[in-house]
Amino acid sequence: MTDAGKWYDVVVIGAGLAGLVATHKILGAGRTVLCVEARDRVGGRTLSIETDTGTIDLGASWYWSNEPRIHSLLQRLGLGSFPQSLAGDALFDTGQEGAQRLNGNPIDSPSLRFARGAQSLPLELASLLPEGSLALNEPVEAITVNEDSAQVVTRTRRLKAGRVVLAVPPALAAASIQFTPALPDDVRALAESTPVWMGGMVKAVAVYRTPFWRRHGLSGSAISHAGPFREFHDHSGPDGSPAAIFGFAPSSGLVQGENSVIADAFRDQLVRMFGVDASDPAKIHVTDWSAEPYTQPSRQLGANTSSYGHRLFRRPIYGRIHWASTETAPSYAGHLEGAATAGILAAQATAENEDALRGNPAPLVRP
């Protein structure tokens, strides 16, 4: 292990949306910052891939009209969006004799999708960072807080900083990072019991040649009490291409680590619900977020979303460590808007004079 020998005002751990928003805002205040990411990509729980006919999301997909920070980011980054398709009837699946057709679509509410996929936000933010301010493939192993600094130990080096921003799920930080001194008992208990948004879920996306369900007056939305997938939504592009339906399933009800088995189960359920037209997808993409080591800790007990945005997450740990993930946001927790909110609040909290950052419009590049 090498010692970088360089001082940073702030080290941000995690290059999802929260971490990258925090990094930009701290840089915009004229401070030195390094964002370290365990994965070989940015985006965290946003993951967008290109198909032959367009982009699909294997992680977060939506945002809403009342979420100002995401709207602002899209505008400043020059990224487009389009409305989620709602037209048509939804289905209700009991697992017996096919699915019941509902009158209209009471499942979906008006929401918006990202023209280039949800991961386009963190990808664009990362592309605008100054050279040397983002490091991939650097999982953090330990954080030591001293009287005058904090030391962050990654797999390859030691970093010294005045402040640290934990832009990862609290439960993951508690499980995977060694803290010295140890996390206070109340903070550790809170972190361990706070569920990772999407952490226990599998998302599958079936891509078709055409959105056949629309020909039958269906919305592509469904709720299933039979499973294994519990909810379904149209995931097609704005012009119907790519044509796709996605579903969510609790990972506990599926064979973990066997994506081909999960894909078969998803296709079989689509056929049961939507008919024979669903039997021949061009491709089924599966992401088991519970199996992602940099998303979900291997063991989490007593998880309850009532801890999202808890007041303890806004209190610095030993005066130097700040939380910043969608789970810690005091508003919009569990949304991308919550991630952006958490990143901004953490950046503000790292400032010796918080007003210096609060009055800053967070430019996307160093001035």
Ligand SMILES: Cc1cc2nc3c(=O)[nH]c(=O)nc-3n(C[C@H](O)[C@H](O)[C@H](O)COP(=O)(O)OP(=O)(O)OC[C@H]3O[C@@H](n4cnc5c(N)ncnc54)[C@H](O)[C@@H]3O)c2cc1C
Second form
Amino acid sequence: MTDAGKWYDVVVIGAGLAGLVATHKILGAGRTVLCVEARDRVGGRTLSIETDTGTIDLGASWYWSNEPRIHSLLQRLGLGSFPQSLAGDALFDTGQEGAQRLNGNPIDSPSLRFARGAQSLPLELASLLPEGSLALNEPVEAITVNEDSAQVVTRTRRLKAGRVVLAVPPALAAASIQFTPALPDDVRALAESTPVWMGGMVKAVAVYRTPFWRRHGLSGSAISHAGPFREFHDHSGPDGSPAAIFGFAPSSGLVQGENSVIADAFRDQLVRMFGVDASDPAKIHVTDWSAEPYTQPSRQLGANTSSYGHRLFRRPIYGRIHWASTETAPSYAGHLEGAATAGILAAQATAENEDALRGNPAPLVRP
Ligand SMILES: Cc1cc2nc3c(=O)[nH]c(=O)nc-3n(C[C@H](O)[C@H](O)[C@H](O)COP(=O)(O)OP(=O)(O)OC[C@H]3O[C@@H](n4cnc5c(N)ncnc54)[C@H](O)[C@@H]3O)c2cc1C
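Having displayed the form predicted alone, please output the structure of the form predicted in complex with this ligand.
So here's everything in the complex, that chain up top.
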């Protein structure tokens, strides 16, 4: 293992939205920072892909008008948006007598979509970072807090820093990173019991040649109690291109690693609800987020989100480690807005008690 031998004021772990927002904030305050990311891409739970007819989202896709930080990020980055298509009737599928047509669309609330996909936000943030401040393909394996610094061990090197921002879902950090000293008992229990938002879900997107459901006065939204996919939404581009519908299914109802089987189940449900026009999609894209080792720990997690934004997430661990994933945000936890909020708060926290920590022992007392 090579020892980088270089001191960073802050090492940020994870280049999802939270980690990248934190990295920019820390750089903006004139401090040295390195953001280390396990995957070969930035964006974490945002994943946008280009199809022949436009962009689709296999992770997050919406934001809402009451989310100020996402609005401001889009404005500053010069990224466009468009309203989620809501017009038409929704469907309710009990499996008893086929899908029931509802009067209007009570399923969707007004929301906005990202013109170039949700991943355009982290991609733009990453592209604006100075060279040398982002490292991909570097999963962090261990963090050690010493008297005078924190050491972050990745697969290939050992980094030395004053502070660490942990922009990784808490349950994943507790399961996959070795902490020395060990995480305090209350912090470990909290992290382990905090589910990864949407980490147990499969998202499938069916791309069609035309948004045929609109011709029949349907919105593309549906709730189903008759198959693995529970909810469906129009996922078409601003002018109906690409024409697409997406669905969410809990991964517990599906076989991991069988994406073609999952795609078939998705298409069968679409045909049951939307008719024969749905039987011939140009392509079905499937992402099982529960099988992503840098999103969801292998251990089964509960579904109780009451620990989101817990006050313990605001307390630095051993004076040097700060939480920053969306689950830790005091507001909008789970959403992209929560990730941006958590990134900003963590960056601010890394500047607190700076002098006390520089060259002085960190308080190695349990918080
Ligand atoms: C299917 C799906 C649909 C969603 N829909 C919406 C939506 O419509 N609107 C909305 O607001 N939110 C939505 N979300 C939630 C949204 O995606 C998240 O709130 C947001 O992306 C979380 O950002 P984050 O930076 O906190 O975490 P993440 O995006 O999970 O980023 C964590 C990063 O840490 C990296 N990492 C993990 N372990 C390590 C390690 N050991 N070393 C280094 N790096 C590591 C990961 O690779 C990842 O890049 C959805 C999520 C999913 C999965």
